[in-house]
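Only one chain is given next, in structure tokens, and it is the form predicted alone.
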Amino acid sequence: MNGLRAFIVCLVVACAAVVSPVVVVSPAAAVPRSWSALPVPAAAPPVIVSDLAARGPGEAWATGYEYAADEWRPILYRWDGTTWSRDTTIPGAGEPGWLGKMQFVGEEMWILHSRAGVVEILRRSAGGWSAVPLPQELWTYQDFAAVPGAAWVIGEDDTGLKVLRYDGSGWTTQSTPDGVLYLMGITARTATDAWAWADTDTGTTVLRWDGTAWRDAKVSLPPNSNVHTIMLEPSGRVTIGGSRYTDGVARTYLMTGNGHAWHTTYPPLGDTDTEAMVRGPDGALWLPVRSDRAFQSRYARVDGLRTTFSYGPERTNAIDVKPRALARAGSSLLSFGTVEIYGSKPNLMSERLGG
């Protein structure tokens, strides 16, 4: 009788072994959902943060500038994995001037940067920083976006609208569709595929560089809607995201893009600016929102239909935490912002989800 039922018992453990599949958790899957902080070497309050981007898990940089000696001043700040770190070996460290959005471009780094009142391309290599001078002065510098072959600074001057591009070698103005006011960002893939969001006699427009010229791209904006951000990724796809106006009530919408056709949708985000929105290591759409705690974060993730929300660290006697850009760094994601305690001016802080 004992012979039987070991015999049935390990029937059973086969029968499961075979109907059941096996589960594999993919490193992203394994991402823990719950944000940390990290300490940030201190800057001069008030502190404006422009940009953060990744290489990977062990190198992503932070820009902006900080109020010193009743100036502004240029910041850097580097991840390596394990600490953020000032880095003041950039030219100009100790001068007027601001740091404004990077781009990694091969094996280089590129930034935008004023230094006391002239503009100029920052580039970080293994032999150290150069700068690429602009061609001219503007008046605004709206956005910046560079690629292997390829680099556009979008402002304006005294005529009206620039858009400047750089080959490498050197610059060339570039003329936009008629109708165009004012370009408010710009993205690039490749020097060949380039977008940008414009303000026109018509409304909102998405535009298209494809290596000979700008064109309408043709995309069927929502009405009474603006661009925040386009976000283009190696596979082709296209996401937008920006604010709709029904009623005097902006909505948050997305639209995402595959080549053939565009599907919009509308996230529980209120009005919030998708900006700092990135495609996380999960594989969903992360960017920071209006929290409804004065001492912590809060972060929205959207993946389809589905929208959650998570906040980040408790922050003793904070008034007011405010990440203003996220990257992904491997199987984690990195923010980078502002935070204000009590008494006290905004200073910097960052988080992590993962690691």
Contents of the next structure:
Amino acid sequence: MNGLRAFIVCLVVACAAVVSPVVVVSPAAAVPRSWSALPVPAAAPPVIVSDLAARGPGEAWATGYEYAADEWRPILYRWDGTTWSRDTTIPGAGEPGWLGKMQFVGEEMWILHSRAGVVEILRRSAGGWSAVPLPQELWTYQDFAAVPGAAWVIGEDDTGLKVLRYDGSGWTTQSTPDGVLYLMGITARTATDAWAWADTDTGTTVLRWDGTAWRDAKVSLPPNSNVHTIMLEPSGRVTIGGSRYTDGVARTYLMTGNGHAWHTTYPPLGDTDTEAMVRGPDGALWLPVRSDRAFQSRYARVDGLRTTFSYGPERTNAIDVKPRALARAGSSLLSFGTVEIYGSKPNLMSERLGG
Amino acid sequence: MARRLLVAALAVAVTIATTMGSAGAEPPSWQPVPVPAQVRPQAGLNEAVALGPDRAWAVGADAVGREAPGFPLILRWDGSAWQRQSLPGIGWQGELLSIAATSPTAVWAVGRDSAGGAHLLRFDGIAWYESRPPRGVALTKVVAGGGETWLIGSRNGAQVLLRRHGNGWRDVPVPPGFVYGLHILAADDVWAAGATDSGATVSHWNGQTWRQTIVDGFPRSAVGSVLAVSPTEVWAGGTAGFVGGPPGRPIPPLLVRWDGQAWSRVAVPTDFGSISSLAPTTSGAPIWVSVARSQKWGPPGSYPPLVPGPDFLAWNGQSFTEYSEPAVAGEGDSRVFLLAPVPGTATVWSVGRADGPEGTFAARVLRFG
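So that was the form predicted alone. Now I'd like the form predicted together with its partner chain, please.
Shown next: the complete complex, the earlier chain at its head.
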């Protein structure tokens, strides 16, 4: 009788284990819990957030610019794993200018920087700051990418589109295929593997640099679409995010592939801009989305065909919470952006998932 | 002895004079009444209804973001303070547009969610719950009176009116054009304020048909409020309309009155704005008129040329007394005033939304008397 009872108990336990959801947690990809608010020392509003970049759980940086003493000034914030603090050691901290996109290059961190009207690449190393001036001035600085051995600044001057490339010692001006009117953005994986998306006379086109020339990457984007971002991963995976227009209605699409074969999906994101999309510590794609609540941010997690949503922490008296950039910091996900508290101008905010 | 008596008499006289003076020194005015702290920014109120001195309801929305939709908001007055009404069964986001009551246990509210869907809420004396709205109708207002409850809305872009019949809603024929407001005296005695292409209109329903009159033929004039004091005294208020620029130029208000024979325009002591609400009080007490965005010409040669005009007008049968809304710290002026008279008293509530700091808006509650 005891044996039978034991058997039945085991059967019940086994059935329960099958019926109840079992979450497999692997150490490398912790199951996200909930978002928490991280205090950020205030900047002088209005404030614009440019970029967020992280290198491990104990180092992240955020760039942007604030409006202080009647001029725009660069701001740089640093995350040490526990707190956000303002870094005022950057050259030109008190001068008019802005800080833009950041890239980790080897041991260094490179930032596109405008200082009193002159744009340069600011380099931060263990020894301090140095700058790489641009070979010429541009009308607009559309994007910036940097990897060991190569950096690109793309934009436009009075002669048209400009692709400026730095190889560590000098600059060259690169040409693009015929029909390319303007480069909207650039991402680089190595000095001989960079991708850009361009506005051409036949629509949006994806270009690829292979170390010798920029060529049409022959990516069949969805019809009537644009590109928000191209994400390159060390594994070789490429993810393109953009909007497809059908009868005037825009819908977000994602194309993933290895550069040759592509798979296109249309996650339920409305027409969300995917520019801030990142690969999270859990292997899924994460991006901020427009929130339907005044007092909370909202994020989407896209895992293949499954899209789920989560809210940031509730913020008392907030009427607009806008994460602008995301970064993976070790096993947690960081966001950086602005929050508008009723009665004050929008100021900086940061949130973290996990950790 | 005589002197002591004189001093005592003087002391009494002074005391009486001081007491009378302090009681009669301040004429009644509009005072702000605090909105409960649980109301989250940004918030606004769209309408109120008072059932007595100790019970009133106001509806609107709170936690409205710069882009995010807010949440339906109901406030309850308990005689001494406004409280936030919890709405446990209401899971949608959006706002409540209108509220009306036939009795303290039959209160209706109309709402619209963030997808544009219509909602109907009902209070039965104990709790608020969702009631099934008439199918396919975008609801804008609920109006009660004479035991009747009517809904104003639209179906496929066409104006509809429905009245409560049994446990459901039945369509009522509509007058030509648009209907923006109703005053219901009985099932066969309903006044409607609205507009057609020919101008502002007031219509009367006798239970069978509508009889419509154009009360002002100026292009784009319209009336949104109508108040029937008696068969020979009916008021309607709205906007006088305008043709020509410059864009943003303020428009004069429109106030008209029926005297049993004809409709005539009533001059108001403000030059621009729109009549947002008309409210009766008890007989002997004035009729109240609220003016949204009231402005008038300043003294000749002054800059800016327009100055704030009166927000509230009290008609005593002969003339208007003008009132302005009180200043509220940290906020600007109100954008609109919706009046709710307290039956049997001379007290009137005004609810609406006012400019908040940094280009926001805030709920505002004022009370007179």
